[in-house]
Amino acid sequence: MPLIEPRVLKGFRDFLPPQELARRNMVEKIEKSFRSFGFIPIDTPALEYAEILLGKGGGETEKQIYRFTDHGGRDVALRFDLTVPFARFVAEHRGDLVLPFKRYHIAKVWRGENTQRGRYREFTQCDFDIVGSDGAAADFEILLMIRNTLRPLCGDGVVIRLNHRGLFNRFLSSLGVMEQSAEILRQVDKLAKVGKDGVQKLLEEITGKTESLRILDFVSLEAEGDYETVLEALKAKAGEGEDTRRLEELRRFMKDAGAADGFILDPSITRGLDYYTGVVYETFLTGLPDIGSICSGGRYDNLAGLYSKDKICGVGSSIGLDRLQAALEILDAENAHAGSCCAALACLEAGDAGKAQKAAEAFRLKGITCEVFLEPKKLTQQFMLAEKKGIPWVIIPEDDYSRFTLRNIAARENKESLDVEDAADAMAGM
């Protein structure tokens, strides 16, 4: 029979296991930071109904979405994000659920994108959010987790960008151009991807020379200083609201929390989905701003319409797992690529597979991450083994495995005669 070529689909991949290894690292990281917040994790179908995950239809999702029909003929598709089955699931569990409803999901979402900017069709989301609280403390618990849990990851360099859809749409009605707020939402989003002058234009075809040019001046308020004074200029140009009064809350509690710095308050901040209703975000690290936002969100006052009669409100963001992990491989290529075991128990004789185990268990039971090497080669080729794992020691028994010498594989030296104890606390303390 002929070989089948192994190969993976376009916009599709392998994770092998340096990148896996990091991918799981910074998970855990991220899960343990939400769970110190009391977030719980739930997890809902790859596939549901077509008719679920389209809702309204149209657009670049259904494009994009893979749809087909199953083995009962049902119209089914893989989801293309989380927020959609988020929506479905609280509709459909509501009466099981505690509000306000703290949770988290990380899970792959698929999207048949044109692959030619890089993008991947296969890619994780992290969504986390609380459901059926309308206070501004929600609104600011979810920034605080975004900087709480980004920043030991990313370090100071993490700065998230506010901005409430109220206070844009007051200023687009004082401009009488409230009616295309949707398409300018689009157009000012851009403004990162295309500058001033490319938005300008483009306004400029949605509401007139005059409207763009207030408009792009009110965006642009961010260059007048610090979230106190933009705030300012902001109720200067669109009058007190109740948005206004809930960004002096939040900054309130920045400053309570003592979490007032990688605040800045930026009016051209507006996430281009018509979905959200208050406060809106994105982060940025300032070390790489090339590559964009790496967690956004907002609020939105009615999560699951499409599916329920209740009106349920929220407020939550995403962090894009693929795009962190490649900010992280920059800023910290070294431990991005970390081997994940500290020892390696060196193979003598192959029929000592019981001792060598019963041995590198000792290790482990000492915190001592230890894989056995299970053939019996040269010493100095096993050494070879364990610095192409990245495995830092080798662990060589003596004396019928009751003592060990020490391999350390960078420096090239040997610590003879230990015992488990004494070889555990010499690796730890590396």
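Let's see the other form, the form predicted alone, since the form predicted together with a further copy of the same chain is already up.
So it's only the chain below, everything else dropped.
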């Protein structure tokens, strides 16, 4: 019988330990940030009835969805994001939730789209949402969470660009092209991919040349200057309304919180999905403009209404973990390839496994993650093994495991005759 060639589908991938460790480290930091704001985790099935997912995805998404008939003859599909399943979740469990409800969900999603750097057909999203509050405070909390979660990972080069769907819609109404708004939004959302000339051609097919040029002029106002200057220019073109007042209130919150830097008012940010109704935003790294948005989202007040008669407003965002990891690998960010453990306990005798595990547990109780090496190889070989695995310290037993020599792998230096507490303090202090 011939061997089956080991291979994965295009757009899918395996993760070797260094990459998976980096992912887990990122997820731990992201989850810690989410919880610090009082958000709690949920989970939903990977498979949903197709009608659940197709109801609001919109043009391009429907073409990318993985859809099939299961063994029971049901029309099902793999989730393409975590927001639509969350809307179904809220409608189904409304009686069990205390509003405002703050949730996060970190899980895989699937889209049959073209692959590129940082973009795959199976990928992980880190979603965080607030439902049951329609105020600017909820919008601002999501924006602040983006900033506070990504800056420790990526540095100060995190820039959040925001806009308001209502403001753009009012401008389209003044041009008499509001009926084509959904398609116009999707084309404007392609600015970063195809450029102004490309989008102008796409818009001209929908609205005609004059209107397409006016739309491009409107979405290019970000070049006018700072947040306040751009907002005044937008009001001059579209007038004032609830949307401009919301953008003014958000700016005041940013300043009051001491977080005014890193936010840019950008009318070209529209988000292509149909379900957004209010503030929308995308997040970029100034050092890597070509990698695209690593976190995006907005307000979707009418989404849950697809599955419930009750109107449940919501606002949220999603970090693309795979794109974020690709960015950090390019930036060579600190701990991008950190090892699984802080230390490894060297193996001197195969028959000492019990003593070795007892000693390792003593270090773990001191907060030091500790792996036990299992085979009694030469110490130089064990040092090399630790280096390959990204483990910075090797603990060498002395005096029948009552004291230890501590080997700093990077410095090639030893500290001898330490008890557990002193060795743990030395490792924690580095």
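Residue numbers count along the first chain shown, from 1. Between two forms, the rigid core is the largest collection of C-alphas that superpose within 1.5 Å. Worth saying up front: this structure is predicted, and the values here are computed from it rather than measured.
Comparing the forms between the two forms on their rigid core, the Cα displacement of R23 stays under 2 Å. For A77, the Cα coordinates differ by 2 angstroms or more between the two forms after the core has been superposed.
Relative to the superposed rigid core, P41 undergoes a CA displacement smaller than 2 Å between the two forms.
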